[in-house]
Structures are given as structure tokens and as C-alpha cells.
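Here we start with a single chain on its own, the form predicted on its own, put down as C-alpha cells.
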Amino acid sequence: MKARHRRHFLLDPEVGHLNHGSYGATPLPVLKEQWRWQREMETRTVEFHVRRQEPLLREARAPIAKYLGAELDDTAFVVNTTTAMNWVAHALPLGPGDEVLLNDHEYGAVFRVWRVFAAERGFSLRSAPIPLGADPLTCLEAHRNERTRAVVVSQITSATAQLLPVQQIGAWARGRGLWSIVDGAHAPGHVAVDLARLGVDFWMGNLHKWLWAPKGAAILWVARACQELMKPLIVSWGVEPTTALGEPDWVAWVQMQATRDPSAFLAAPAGLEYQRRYHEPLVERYCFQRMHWLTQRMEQLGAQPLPWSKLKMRAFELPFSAEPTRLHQTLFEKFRVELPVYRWEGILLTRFSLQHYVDDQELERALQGVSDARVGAGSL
């Protein structure tokens, strides 16, 4: 089937974009809204930055907060979830004798954030193995100890495309006096999010992946009881938030970082509108049906699908040995598809991200590439 919504994107028609989960793709209507805001900013730049920017950001954040089930004053715009994770790591009063619990599904940049802060402040890190199909709570509890002060988990894991029970993990952490930090990079626009009921302390989610915003738009949510912990990571005018026009101090500290282009934030509501108008009616009919079909085809090639929770991403264990970077490059150069290939816990994986702009013939090219690699590797 030809994806008629491909016309909404600037994507190269010669390349199959099967890795939406990494960077997203911004629809033309949303890009045009961003360009409109950039023209507004350049027309009267002083007026825009001095008098209009903060109320405009608050207005743009309102529909996003509502969509995520959050109170407006509990949210702030950030450029991406990695930046938000830095804010949280900076905020928590951790030091020698403390420990932060992560797990082996966590994103590499998140590990790096916590390693850097741990080395600087003297606290330690522990990674809990969570075997595929195992109960995450049981695994986390087995690796918690009297030094554990915080737990970091992904709502949807990047490498393995697993949906973790973050509400239950939040309750577990709260019952043990731990701060709970959720990397929701893949959640907005992908799964239902109700932050007011999630019961965690910190949550961050990208808007540019599955909610169609321009690159450089994400949300940081902080529970009321933890907002007093927030302190400036970037010292700018937001440190003295008297000009923030009604924003809470912590929001002003996060959002006011000297002169920068806020157009990605201001265009985020247009991404939400695109989601509601074009994508939500197509998820079941287009993306999920293709994921079922794709899974059957990959199994015929000997690939082992990882557990799936009706996401628009699924990872597969490949039935042969290959150097990931080389195979990724071959799939792009020979078969013209962008499909990530990588190792997780020694397993060779690939991950498909399906959107309503993906054509069946692009999936066929990817499957042919996997088939050729299997034959070339001499796999059974």
C-alpha cells in the first residue's frame, strides 16, 4: 500500500525511513508554523524576546500539558529529554554513600548523564538486569539496598522497545522513600500519558518523536513536592524570575536561558493538532496491521521478535552474526532504508519504527536486506 500521507513530509522519497523513533519527522504544516514564529521573532526581535516570549511559551505549553494530563505549572519546555535528565540529576541532593538504581534497558546518554554526576559528587550507580519477559519490579527490588536513593527507568525503552509499568514502579519507589525518575522520551503521542495519576517524581518526554513537533521541543514535568529541589543548571535571567509573568520559579529557571530560538516550543501545539487530525485515526488500521505483518515476515527469516505491547516500535533479534555499523550502512547504501542495527546485552538487534508515511515497498526492501545479510552470514 502506498502511504498517501508521505506528501506531508520533506522526507527523501528514495529512502525508507523506518527509524522514526530516533529523531521523528516534522510534518510540513508544523514546519510552516515554526517558520511563521521565526518570522514573527525576526520582524520585531526586541519586542518578541522582551515582552512576548514568556506569555507565548506559557500559552503554547497549555495544550501540551493538558494532553499529558498535567497541570500547567508542573511543566516546562526543554529542548530534549537528555537536557531534562541533566536538570534532574543536577537538582537531587546526592553525595557519598548514596546510590542511584538504573537498569540494563536504559538509553546510553542517560547512563552517561548519571556517570558524570556520580563521578563529580561521589555517589554510586547500580544497574539492575531486567531479562526480557521478567517482572521489572522484582528485578529492581532485588538490586535495591539501603543506599538506594533514586530509581531511573524508561517508560518505553529505546533499544528493546519495551513498555515498562512506570505507574507501578512509581508506587514501589514511593513506598521505599526513593525518588522516581522516568525517561518518557518515546511516550508523548505514542502511548497514553496521565502525569497527574502516574505517581512519579520526575518525568520528561520528547515532543519531536511521536507528537510531530520540530526538533528541539520536549517537556519536563516535576511533582509539586519536588519542585523546591530544582535549581538553575544554566544560570541566566531565569535565576531571578521576576520577569517570568506568572511562571513558577522552577519553570522560569528551566525556560529562560538567555537568547535562543523558541520556535520549536511555539510550534508544538501544531504537532499535537496534526496528531489528532491525521495520525490517531490511522494507528490501528495502518501502523499496527503492518507491525503484525512485519513480525510474521521477520519470523520467516528466522528473526526472534522481542515482546510487544502494541507500540509503533518493535525490536527483533537477528538470526546471524554481523558487525552492526557495517550492516546498518549496507542496508542504507544497497537497499535505501534507514534501519538501526545494534547490540544489546550481546544480542544483535534491529528495531522498526512504523508511521503512517511508511510504504509497504520500503518494508519489503528492508526485509530483503535482512534476508541477504542472513544468507551472507551463512545462518540457518
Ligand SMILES: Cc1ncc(COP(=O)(O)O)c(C=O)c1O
The other form holds:
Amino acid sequence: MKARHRRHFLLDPEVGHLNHGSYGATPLPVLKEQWRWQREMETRTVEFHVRRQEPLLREARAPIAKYLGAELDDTAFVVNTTTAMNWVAHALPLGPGDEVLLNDHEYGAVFRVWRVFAAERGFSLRSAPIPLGADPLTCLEAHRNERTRAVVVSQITSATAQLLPVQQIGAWARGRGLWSIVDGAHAPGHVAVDLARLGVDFWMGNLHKWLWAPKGAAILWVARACQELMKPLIVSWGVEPTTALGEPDWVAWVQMQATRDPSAFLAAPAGLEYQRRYHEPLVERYCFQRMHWLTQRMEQLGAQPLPWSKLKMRAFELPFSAEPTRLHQTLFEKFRVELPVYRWEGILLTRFSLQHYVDDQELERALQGVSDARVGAGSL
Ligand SMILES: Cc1ncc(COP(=O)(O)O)c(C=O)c1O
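Having seen the form predicted on its own, could you now give me the structure of the form predicted together with the ligand?
What follows is the whole complex; the chain from before opens it.
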């Protein structure tokens, strides 16, 4: 199959971008919208920052909130998921004697956030192993104890590309009096998200991964009942606004952070528009069919596909041993593909992200790279 709409992207035609999952890829129509906002900002700088920015941000958030099934006042723009996780860790009143439950699929930076807050505030962390194919709820329950106060789970895990049952985990947490925190970094534009019905306490997700927004656009959603827990992490004008913003306090704290470029937020609705216009009808045909084909080819090379729930990402266990950074570099230098290689729980994995802009030749080059690495594994 040929790539579609490749002309919408600034991606280097020499390099196969098979790692959409890490940073996304912003289409030109969305970048143009971002540049238009930057131009507006530079044309009438003071007016833009002083009078227009706050109402514009509220306007830009509205279609995104609707798409995510959320009330506008329960959402705030943040630059990325990691930042949102910091706000949540800062908000929760945790201290000595308390424990936060994560699991071995959680993202490295998220672990770091919790480790730093835990060390500072004196609470502890526990990571529940969730073996591939095991029931996540059973694994979490096995590691819950009387000190557990909160659970942190990814909606779609990063290294293993697993779709976790966050709605059930939310209900489980609620039934045990735990706060549920969902890292939805990969969810918007990738799986259906209905925040009002999800039944969790905190959720955050990137718009710049699968919803085509410019880099630096994400949403933090906080359940009504938990909004009173929020407190400023960055202290700026939003803490005591001098003009009426029309935003709830917690949103003003999170969003109004001194002088910064809000163009990625303002262009986020263009990402949503792009998704609706070009991508949604193509998902089945281009991404899922290709994933089946790719899986067969990887299996022929001896790679073991990890469980898959119709995502545009799938991880594979590589059938040889190699130093991940070196193999990643070889795939880039010799085969001109950007394909992540890493270890998870001691297993050597690679993860393919498929989008409509991916070309079969790029996939063939990646497969050749994996094949060559298998043959020459000893030297890698
Ligand atoms: C599951 C998960 N959580 C959080 C993040 C962090 O995203 P960001 O770097 O945009 O904060 C990522 C990034 O890939 C991720 O995969």
C-alpha cells in the first residue's frame, strides 16, 4: 500500500517515521494554523497577551473537551502529559504512611515524577508487575494494601502498547477509596475517550501524539469532586487574576503561566479537524490492515507480537539479543528508519506505530533491518 497524504508532513522523505507514538507528527494544515497564531501574537503582542489570550484558550479548549466527552470547566491546557502528572502529584495530600500504586508498564518520566514527590513528602510507591496477557485488575488488587491511597495507570502503555481497562480500574479504585489517575498520553485521537463516563479522578492526555496538534498541547482533566484538591504548582498571575477570566480557579492556575507561546493550544482544534477530515475514515484500511501484514512478516522473522487491541501501535519481542541503543542507531543509519528499540522487564522490544503517511517501502526497510540484526546479532 502506498502512503497517503505524505505531502501534508514535513517529515524527511529519506527517513521512515515509524515512531509516531513518541512525538507524533504535525500535519502542515495544523502547523499553518499554529504559525497564523504566532503571527497574530507578534503583530499585536500586548493586545494578544493581555486581552485576547485567555478567552481564546477557552474557545480553543471547547471542541477538544467536547471530543473527549468532558465539560469545559473540568479541563485545562497543559504542555504535555508529564507536566499534568506533576500537577496531580502536587495536588494529592499524601504523606508518611501512604502508598501510591503504579505498575511495571508505566512510563519512565511518570515514575520519576512520583519518585521525586514520594521522596519529598515521605509516602511510598509500589509497582505491581502486570505480566503480558494477565488481568490488570487482579495484579493491581494483589499489590494493594491498607496504605494504598492512589493508583496510576496508563490508558495505553508506552513500552508494551497495551490498552488497559481504565474504566474498570476506576471503578475498582473508587470501591476501595483510592484516587485513580489515568495517564492517557496516547489516548486522544487513538481510542475513544469519554471522560464524563470514565469514572476516574484525574486524567491527562497528549493532543500532540495522535490528535495531530503541534507539540506542546495536552489536556488535564480533573473530576469535579477532586478540583478542590488542586493547588498552584507554578505560581503566576492566574493565582490572583486581576481581570475576570471566566475560568474556574484551578484552570487559571494551570493555564495562566506568565509569558509563553500558546500557539500549540490554539492550533489544537485544527488537529482535531485534520483527524476528522483525513484520518478517521482511513484508520481501518491503512493502519489496521497494515498491522496484520506487519505482524505476519515480523512473525516470519521469529519476532513475538505482544497482545494487540486494534491500536495503531504494536510492540514485538525481538528474537535475538542486542544492545538497544546500538540497534536503534543501526536501523536509523543503515536502513533509514526511526524505530524504537528498548528493554522492558528484561525483554528486547521494538514498537511500530502506523499512520496513513507510512510507506510500505519504509516498513520493508525496517523488516530488513530486523532481519539483518537477527543474522548478525552476535556483533550488535
Ligand atoms: C504512557 C506515556 N505517558 C507519558 C508520556 C509523556 O509524554 P510527554 O513527553 O508529552 O509528557 C509518554 C510519552 O511517550 C507516554 O508514552
